[in-house]
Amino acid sequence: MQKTTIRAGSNIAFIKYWGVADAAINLPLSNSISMTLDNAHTTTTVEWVERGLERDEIILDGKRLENAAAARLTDHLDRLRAVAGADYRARVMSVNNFPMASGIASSASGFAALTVAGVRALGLELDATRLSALARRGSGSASRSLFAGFVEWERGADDATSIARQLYPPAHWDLRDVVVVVSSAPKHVSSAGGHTLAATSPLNQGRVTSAEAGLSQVRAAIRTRDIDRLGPVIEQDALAMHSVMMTSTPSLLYWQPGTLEVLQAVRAWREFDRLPAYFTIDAGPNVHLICEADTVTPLLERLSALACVKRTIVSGPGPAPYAVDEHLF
């Protein structure tokens, strides 16, 4: 065993999980496709040890957290003792270079982290195939973060599975992920409690129908690299997900009023500037803006005018979860 450093990337969804067909696996409802970001990222340190501690000792963003803080990180690292056979403690050490919690997925790159870093530290070889089931438990976007580039995530029908698998590598289309952070406060329901509440939506088994539609097309846009074709299915998607969010018993209100500001403004200029860039949310305020690398600059001096918009994060499509020389602790 030794201590280990794994830095893995966020991901934004072009066409969303949202709804588990099992909570216990986190079995999706759909397949769905995502980027991974290159610049949203979580470090994570992990040393195993084997006497000495009583309970696993967990510090993110600089706060130790304790019994039910800590509970769902505890219980991967049950799942990760499970697969080395071992009952060793751990201590972790994890930052982001984003706001956590607040829809930017910090819980896909987290659980990627701490399950590639934890792997490794126990000293055990598990290919990335095995390593995406495995980070899937702990959050169901985590499976796709294992991956570079362009990922879709499989529904599958068991544990074994419901996997990810690379669509193409990160070279394959210069395209950018705007992070608009309107709020950076931490979300009241979190999304693994959402997921339980999609199936009481009325609206759930339509967006379940269209993002099988949704998937062939979002394929179809990277292949050829054409973001006018991308752009539209991946609005309609976001928008259909949180449509399920507000009308799930009970309703889930994720927007801030700065939401709605980006989401208009980025549509007028859309109409009237020519300015080819796509808005998709995932379970937060936070707004992402798909477009091509040279529409960034103009993008952003477009933002800089918005009072709502408190800072910008710009991530091409990024990395798999590589190992970081400087460890934590």
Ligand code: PMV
Given for the second form:
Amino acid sequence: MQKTTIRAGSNIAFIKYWGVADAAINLPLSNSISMTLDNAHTTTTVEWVERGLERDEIILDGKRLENAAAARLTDHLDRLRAVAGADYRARVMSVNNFPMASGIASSASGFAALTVAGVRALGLELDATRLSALARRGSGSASRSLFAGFVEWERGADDATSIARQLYPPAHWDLRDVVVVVSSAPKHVSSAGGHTLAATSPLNQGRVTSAEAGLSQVRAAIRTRDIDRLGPVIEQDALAMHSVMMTSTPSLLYWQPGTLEVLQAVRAWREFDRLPAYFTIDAGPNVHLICEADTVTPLLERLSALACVKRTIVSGPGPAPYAVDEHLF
Ligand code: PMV
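Would you mind giving the form predicted in complex with the ligand, to go alongside the form predicted alone above?
Following is the full complex, with the preceding chain placed first.
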């Protein structure tokens, strides 16, 4: 067993994962498609200890996690222990290069990095498909962060078949995700809690049907590198997902005034300035603007004039999780 450090990118979904068919294994209601991000990542060091530690020690962005806060990670370490048939305790240290409340999914990069680092530190060799299924158990979207570039997570029928795979490598298309942070307040309902509420919305079945129709359009738009074909589909899917959220019981309303201001602005820039940028939104108030690389500069210029914009984070298509020589402890 060897101390191991892995860096994994977060990802932004073009067709979202929202709602679970089986919450115990994070089996989704439909496929989803995402881009892995090169400038929003988690770095995680794992060391397994045979004796002398009573419980797992987990430090996240400099803070030691105790009890309930540690439980989701300890549960995931249990899954890794089960694969190895071992009873070791773990020392885990993890850092994000982006603020947790920035609207970038730290659970995707976090569980991808923890899975790969934990498995390798156990001395096990699992392929990316198996690692993707394991990461999914920690956080559904983490299954997609096991692969570089453009990725599809197949719904599947059970634990072994609900896995992600690469559609295209990063070099296929120089796309950008410009995260527009309009609020850094922590969200009151995590996505993990929200997935189980989707079924309470009268709009849920309609959103699943339209997401399924959107998949082939998104695949085709990525294949032909066509931003004006991709854009309308991702905007519709994000709005459909938020409609489900808003009409769940209890209702989830993630938007802030700044969210709507950015949505209106980007549509106006498209219409009046011919600026090809399109929005998507995860389970939070911040907006992700998707565009090609040469649109980033004029887009950032316009965003800097909006009072609601606190900061921006720009990412391109990123790599699969990779080993880092410098350990965090
Ligand atoms: O993996 P989770 O449980 O954090 O869910 C992710 C949900 C969304 O970010 C809203 C959509 C997605 O597909 O990433």
